[in-house]
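Listed next as structure tokens is one chain, alone, in the form predicted alone.
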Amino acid sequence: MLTKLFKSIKASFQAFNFIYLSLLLGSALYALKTFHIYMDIYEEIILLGSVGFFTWLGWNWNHFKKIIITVFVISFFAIQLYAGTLINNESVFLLKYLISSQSAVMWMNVFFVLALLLYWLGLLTRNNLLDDIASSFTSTAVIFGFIGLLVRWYESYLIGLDIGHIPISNLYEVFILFCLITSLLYLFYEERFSTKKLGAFVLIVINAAVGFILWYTFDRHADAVQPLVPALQSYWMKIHVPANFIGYGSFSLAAMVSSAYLLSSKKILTSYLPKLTILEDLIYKSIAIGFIFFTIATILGAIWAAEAWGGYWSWDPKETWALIVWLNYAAWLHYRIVKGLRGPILAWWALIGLVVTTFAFLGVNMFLSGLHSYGQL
């Protein structure tokens, strides 16, 4: 009976897959007919790539390969209800006020409020329900997030198809980005560690950035698409940028992680937290994870700036500040590998790191001018 019903589930799980699997193709290759003929090859691999990339991560990640699904048959839903047409926004109600790119942003930051408010309520009363309501809302707020940019990106061609490009080019969207990525790893991070009451932690930094876009959007209209200047027309972007955000959502979540961590050495919130020794090594993951992506961004970087200005490096604000992210997070995890550093001391690096970061990622563009003016406030 039991064999039966092991059998019965490994069929189910490999039929998931392979419909997983059937979407990501499916949704590939109607990218690659409608638009192929504003793509060049390296695009098209990036494309077939990125299928590769999120068929492994689902396979590995059940939890992922269900958010995929459900943010490409809504996008897909979403596309059809505009039929071409993007005035088809304002007057069609489920885009209007749900999963239009701006609506669908919009439900992502109030799904991220609501989820740090539930977080902490659910650690500060030891509530598991209110815990796992606030993991339903950050992955649902992930949904909603990934869709906004998706149907962005489809937006942005009924703008004009000379208009259209990837949204991952302003600081606007980089944020929704950020945010995205940050709570993808934070949530994998909740699934393998069986603890969730890091969000209370973690979902400050993420809701910093929902701040930053909502003061964008309603202070500076940031939200209208707008056509790539001449320097970002390029592949390298599709890979630099995700790359990039990946490796400074790892470093934000170590960060938070810290936090929690400097609480409970110092005896507060100790009873509610993990224990010290996870924690520690959840910190050594992410700044790990991140420092391979930056590595590679970094180097995709340098690659992309020889392309567009003909040399690998000039000494750019931008590219000095990367560099000096790079050095401290490498001389991190040499303390911690090699030398065998552990403990608060770590946990500090770690945080001030962060505002390195932050000032290598939004310092720069706001008092410091040079080949990457383009991010500017």
Second form
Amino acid sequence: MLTKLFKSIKASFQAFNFIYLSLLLGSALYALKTFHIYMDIYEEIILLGSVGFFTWLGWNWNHFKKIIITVFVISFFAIQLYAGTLINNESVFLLKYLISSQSAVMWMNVFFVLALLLYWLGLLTRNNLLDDIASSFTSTAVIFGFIGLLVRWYESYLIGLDIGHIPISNLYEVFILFCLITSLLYLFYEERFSTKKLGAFVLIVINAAVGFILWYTFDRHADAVQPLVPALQSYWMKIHVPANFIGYGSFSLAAMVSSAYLLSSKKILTSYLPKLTILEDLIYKSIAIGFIFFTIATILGAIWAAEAWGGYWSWDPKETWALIVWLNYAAWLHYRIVKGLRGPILAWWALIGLVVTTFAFLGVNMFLSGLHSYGQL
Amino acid sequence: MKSITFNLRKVNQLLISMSFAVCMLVFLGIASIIGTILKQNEPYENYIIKFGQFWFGYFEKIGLYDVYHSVWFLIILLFLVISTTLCITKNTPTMLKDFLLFKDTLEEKSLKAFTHHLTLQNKRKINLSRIIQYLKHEKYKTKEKLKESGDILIVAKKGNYQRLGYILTHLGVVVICLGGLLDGNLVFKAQEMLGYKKIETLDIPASKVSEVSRLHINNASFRANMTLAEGASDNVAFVRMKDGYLVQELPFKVALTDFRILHYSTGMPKSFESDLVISDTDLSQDIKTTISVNHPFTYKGITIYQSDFQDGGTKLNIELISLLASKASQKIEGKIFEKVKLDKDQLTYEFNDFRKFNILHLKEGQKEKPRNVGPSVTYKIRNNSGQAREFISYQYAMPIDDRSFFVSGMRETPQEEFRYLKIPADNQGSIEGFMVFKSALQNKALIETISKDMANQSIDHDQEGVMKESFENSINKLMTLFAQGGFSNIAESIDKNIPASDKEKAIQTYLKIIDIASVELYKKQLKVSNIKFDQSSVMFIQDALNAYSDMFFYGSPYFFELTDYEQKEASGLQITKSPGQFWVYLGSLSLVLGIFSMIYLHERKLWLLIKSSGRVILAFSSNRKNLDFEREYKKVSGEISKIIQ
Ligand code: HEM
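Instead of the form predicted alone shown above, give the structure for the form predicted in complex with its partner chain, please.
Full assembly next; the chain just shown is listed first.
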């Protein structure tokens, strides 16, 4: 019994896994040791919890492990280059043009745009090589995006110790997060279903977000780090926001695959795309994963609201729209599972679901006012 | 009798049907959307302005101003709860049976009716233990049964916690809704309908509010507000409702010793904090505590939150600087939330708000950082007949376009934006320069003097006196016109007296004369003050002319100068008792666990009937038949076929 256990542990502890785990644990312990005076107990739990979550993800998905290791190494290098002074991002060549937060985000944008073009070329010419390049460009964009966020996290502390915070607190930052999470979800399914033909569709919604980031940066100059308003100063933000965006990302993925499904079912691009049953399965899986994370996010939001505003549910427009999104997908799941509904109707529904989700995400900030005020357009 | 039970069954069937549940979900969604589009719980006047008196009444009746607490909204929720409950009670027995039992009574015929089944012919003796071992390896639970006929049936299943997931999920939904209802105002609603309780709509002190509008200390659930000025204490809070409020009595007393706003270096608020003292006869010692946003305090099941802040009655010293020649400036003292009546002018000043910091965006464009322009006071000036205009005045001059202005805004209704009067600061940064300029313009004798001077300078001595006199007269007239009504007065006169073809030219000439005459006036009047005329004064006069002209539309005879203040803040606390919270959280936990197991556990069932004749029938089933299921079927049936054949 013991020898069997030992053997299986040994088998899974390949060198790579070992590097990965020690990197995650090492950084977490280092952060705990150096910064524990700035953290409360919940933040320490979240830190360790995220080590667990990332380990689990990496164990199950090799590609993710590679991405995370690359991100960690480069971000660490960037932080060394800063050497504790913010203006270095103007003077150090590598920072200025490659891996300061804003440059890394720009590179992310560039690679996403290229990936979209290549995916379409690959789809229309049935060229698998182009697909492979597009896929690796998407991974590269994800790496740059994560570097951008991590370095931004560090930069925010260089601006001021009391200003520093995790970069998921305004629209600019969460749009980057959205791009990253949606791409990761897509890359996962790309590998699992061994089809790279859907990138052409999924990258559309990601590039829409890229467009928004560019507009927000150049037209609004909203990419500067802003200090947190009192309501956002809570450890809940660290789990509420990512959970929400896994939800948004999955729903977007489902909608884009649905658009491929609808085209294919109308005999457009049919021979280029995976079989309808595969697309359908992917839509379901994506909505299911989104639903569970969105549920968790909404509940976490309620718990946070109870602490910040004095009530777990205030019918604030953002909350209410989250509920509407949630009800919509709950109904979708019931029609599929309980009524056994299949086919184009569900795909249309998933596509309309994205409109509702987008309104909850953006429209509420633009048209309705309420307690959630992390980003006004 | 029979027909009643029949109908009940029909009603039951309707309620339990998924279409009905989805209908309720859709209604809930639509109602929620209405609630987010129409701003909820605003003061009733706002709705009257928006919809007009006629529609206002109807919309009030159907509860549009507080959708989420209206009777019909609660009824939808109730139906959803009923429908889900019925759904659980109907499905739970089968789900539990599925979870607990192995279905081991199936015969060959029924196995062959499965969509996924397979008949094999074995060649050698079947190695039962290998099959079982394989299934165990694939994490199946198994059960063997020897039938009377000598056949052997192996039943295997896995992932059957999925069935419990259904119960957890839907029970979670019901518990959350019931928890929410517990925290809603159902009890009050019932009491109001029965006439026991009434909303108070008059603005009177809490102690004067009558018993029918008071909620007892033992009230199980409430969400109330309390505003405490620094140094004040209270043991009642207010529950805002419709167009009025209720008084909630508290089992303890809360006192505010200090309220603070901490700022980041950029001027943005970083933290709102209140130092509280809670006293209760049950306590031997008062509790001292500090609350801030995200850090509430709970005592006796009642939680106190930092929700907002306002002025607590700041004392103001004000100089009212007269803008009209006929009035004299005066000093008054005021206090926020109080009034000062100026008997001579038949005006009442009502002070509404004081702000110590105002972070404003003074320049267009995002690159320019907002900055703090210092204190401001908002107030109303009400005249004899009760009409009021609202004003905002800033204490210090603001830098605008590289110059400095004393700024004050005015609006006639709350819906409008403020329109600003911008009085230029003189070269010593004071408002005095403008006052000098203004008094010069309002001095008839002085205007006559400079008119004469200008006429003398510009027209040669040897020419006829008539021309000189007429020029002098027109300067005098022009400046008097301006002094009496600014540029609009001049425009009016041009419109009336000058043919359209000459207008353009006349305007230019007039403006030039006004400019020159104003410089002269200002210089002359400066002699009695200690301000020196310099280069910047030319620009100053332009601004002063504009300000003088705008003054006539300002709506107050006085410019408001805040000379000193003594700030007193008030903290806005939210005080809640929420017994449903526990149930909502519990339901949420159940919901999450349930959804997890429903989505991530895959229920699989397998039957293997080994006939004594040597035939083997394999059947495979699941309550979700998707691609994963097909994959698993292929794998498991393939392996088992290999073992058997
Ligand atoms: C707001 C209310 C409800 C929510 C949030 C909800 C949520 C869910 C979820 C998340 C699933 C699982 C979907 C999946 O496995 O992917 C599910 C399944 C199901 N729901 Fe609901 N539900 C609600 C109301 C109802 C009602 C009213 C009924 C009955 C009419 C019902 C009947 C079912 C049934 C029969 C299943 C399938 C169970 C199975 O085969 O495993 N649900 N529900």
